[in-house]
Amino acid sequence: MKPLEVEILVAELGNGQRPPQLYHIAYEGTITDEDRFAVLGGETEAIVVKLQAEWSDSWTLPEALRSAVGALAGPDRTLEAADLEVAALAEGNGRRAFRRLVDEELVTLLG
């Protein structure tokens, strides 16, 4: 990525018939549909390879989170709760499907 380039990820929950969808919008406006995972940013290749190997549609929230954080960290470092900004989109979160995972809850989920 170059300076002032922007990438955006829009995630949408499914509605019963339609599975959840990820829309990866690149800096020039092209939209890529993803139905498993999406990685944004400059150096994504290693992360994509790792997630391709690990991704499972039966992941629970803690499993998905640990895999994603492991892939993001890479082999040489570990990321703690304080290093991360994490949110989950799910039905049953109340008024909003979007929910930030912070503090003790995040520490517990990371295990």
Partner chain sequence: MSLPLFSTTEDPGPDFAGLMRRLRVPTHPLVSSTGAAPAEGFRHGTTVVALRYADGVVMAGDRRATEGHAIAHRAMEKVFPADRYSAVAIAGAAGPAVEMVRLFQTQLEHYEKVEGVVLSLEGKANQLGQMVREHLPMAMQGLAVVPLYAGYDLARQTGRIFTYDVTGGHYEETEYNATGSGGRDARTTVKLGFRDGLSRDEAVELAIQSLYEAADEDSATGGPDLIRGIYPLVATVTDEGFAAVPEAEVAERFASLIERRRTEGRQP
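All of these numbers come straight from a predicted model, not from anything done at the bench. Throughout, rigid core stands for the largest set of C-alpha atoms superposing within 1.5 Å between the two forms. Residue numbers count along the first chain shown, from 1. What changes on going to the form predicted on its own:
- The Cα position of residue 97 differs by 2 Å or more between the two forms after fitting on the rigid core.
The form predicted together with the partner chain done, now the form predicted on its own:
The text that comes after this line covers the one chain and nothing more.
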């Protein structure tokens, strides 16, 4: 029987003095600081390579979503909004530091 492997991504919002931080905690306990994005599970290396090739610091949310969905889908399949569960970090959103992107909003953003 294969043991359960769990990976966790901890996102810390930045403030005026420091940028946001991403911490990837692997199933064996290794903690890695991620610079721009993190990929957990699946075909990690292929997804990372695709995102690195397309990365832009000036991406808008729709551009980032389309790139991420394209990298996740790969060359042999298409992912639709209904196949996804998406959230975006949101500063100034009270106690909840993210907001879910659902239904028509996600469809519109993926364009």
